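The data below hold one chain only, encoded as structure tokens and taken in the form predicted alone.
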Amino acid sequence: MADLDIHEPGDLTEAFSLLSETDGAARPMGGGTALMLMMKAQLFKPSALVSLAKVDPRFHGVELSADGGTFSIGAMTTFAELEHNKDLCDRLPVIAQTMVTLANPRVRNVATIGGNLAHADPHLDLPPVWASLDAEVSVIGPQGERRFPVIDLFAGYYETTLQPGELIMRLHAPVQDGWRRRYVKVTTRSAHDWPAIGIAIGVKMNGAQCEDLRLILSAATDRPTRLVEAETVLRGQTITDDLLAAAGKTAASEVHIETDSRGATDYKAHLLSVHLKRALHDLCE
């Protein structure tokens, strides 16, 4: 890697100044786990790194709202902090379940929520889970703050909808009582490897009837993608094996599935159909 400067600004004004004065050659840094890999591969060649560790208290901490309805999570929160937050794991157990096969403890001790989202690699495990929770992100830039659904953050492979100079500040994840959730990670090698497909599922049942649901596909597509047509097949219906099979086939046909080193398009479509049906069967019982 080439020589570069590392800055640790004490406030947002200084951070914005450092990021703007290099004409796009400086990069903001959270934990730096993904950024360092990209730099070693020569995909990024920044002249400077700007740490966000001390820019603003709002970038830190996990807070539960007074009414117990929403978790607000700072962008600099590490995976390990999420993993060991009892309130979060009790109310959103899908997060703890996802962490079991997410990288390794050394990475989880350093990698941050904001950096993970901003990296926008479609193979990552947490972004589809946040999307299935109807989570939102708060971002801040020189022009002010804005908040929008997390699924709208992703524009494609390693691409986001962040405007120049904007930083992810907090993530907001609602606690939705009565929902059952699961993240299905299908790998062709070890459990900790990048997935061939990832499926984040949330289901709200009323007896045998599916009252509402969220189905988010990742890894097989260029960004976390909601399976709207498959949801429509199931929403408001009494769940049967035939209906689940139909939803699986619909899911496999409604999105463009990418071929890569972890499988061809047809193979991944088959994985999606099979694993979606299995997971929904277990959650809906």
Ligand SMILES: Cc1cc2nc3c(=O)[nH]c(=O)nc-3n(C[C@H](O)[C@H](O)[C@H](O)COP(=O)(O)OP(=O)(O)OC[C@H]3O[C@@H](n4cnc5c(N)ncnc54)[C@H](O)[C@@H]3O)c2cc1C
Second form
Amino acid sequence: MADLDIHEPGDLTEAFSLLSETDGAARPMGGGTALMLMMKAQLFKPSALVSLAKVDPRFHGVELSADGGTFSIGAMTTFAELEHNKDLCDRLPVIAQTMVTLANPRVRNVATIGGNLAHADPHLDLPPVWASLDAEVSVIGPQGERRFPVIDLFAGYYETTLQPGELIMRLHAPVQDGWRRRYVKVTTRSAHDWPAIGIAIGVKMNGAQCEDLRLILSAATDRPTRLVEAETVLRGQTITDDLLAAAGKTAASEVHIETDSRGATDYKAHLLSVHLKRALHDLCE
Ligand SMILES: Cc1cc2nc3c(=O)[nH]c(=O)nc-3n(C[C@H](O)[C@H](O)[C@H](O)COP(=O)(O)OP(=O)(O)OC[C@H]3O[C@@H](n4cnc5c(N)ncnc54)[C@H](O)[C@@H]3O)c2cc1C
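Next up, the form predicted in complex with the named molecule. The previous block was the form predicted alone.
The next block holds the full complex; its first chain is the one shown before.
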């Protein structure tokens, strides 16, 4: 392996300087789980890794806003810290539910929320869940800070809309009382494997009527993708089995579904229509 410097800057100015010095060959590091795999596979050969562990206190901690409406989560928060945060899992149980089949305890102990988002592999489990919550990200770079919907972070396979030098600093997830939520991970091998499709669902019911909903597809598309037309089929309607079947069919035809080692386009489209209908049936009951 070529020489590799590992830095642990004590503030953001030093981190930005280290990241800019090497013309893109230095990379920020969260837990390092994705970086190490890519380096071992020789897909990626950085000259330096810049740990974000000590750059700024704002990269750490899970806080609930004073009005109880939004969780703010530092980018360096590990999956294990999230799954053991009782307050967060009580108010957003979909996070704990997603963790059950996400990797394994060794990975969850070190992988971070920020690294998970920035990696932008469309098969990751949490990004569609954050998108279904209408979560936002705060990013910081040499030019300053900006905040935008998390779904706009993803630009394609392993691609984000981060500008050179920008770092993910925090994630903001609304609690949204009254919504029912689920992440459906459909794997074709073991339960902890990468999904053939992932569907993050949020539904707000008013009696038998669907008041509002979010449907986000992952793993079948090159980025987490909102199923806008399927949402339109259901929004404002009284839920029936026929309507759920129509929403499943609409979902399977409204986006371009990719073939990969977990399944061909037609197969994934079928999985989507069946699993979306089934999950919505449970959630809307
Ligand atoms: C054995 C194994 C099994 C796994 N199984 C699953 C699974 O079932 N489901 C699933 O969803 N995931 C799974 N993963 C993937 C895992 O979720 C990712 O590897 C992890 O989320 C990456 O987080 P990290 O903190 O380790 O990122 P890192 O490896 O540190 O970084 C990943 C990328 O993000 C960049 N980066 C890191 N932090 C920031 C930041 N704050 N701002 C900007 N850029 C940043 C890095 O430069 C790099 O490009 C698995 C991983 C392993 C190793």
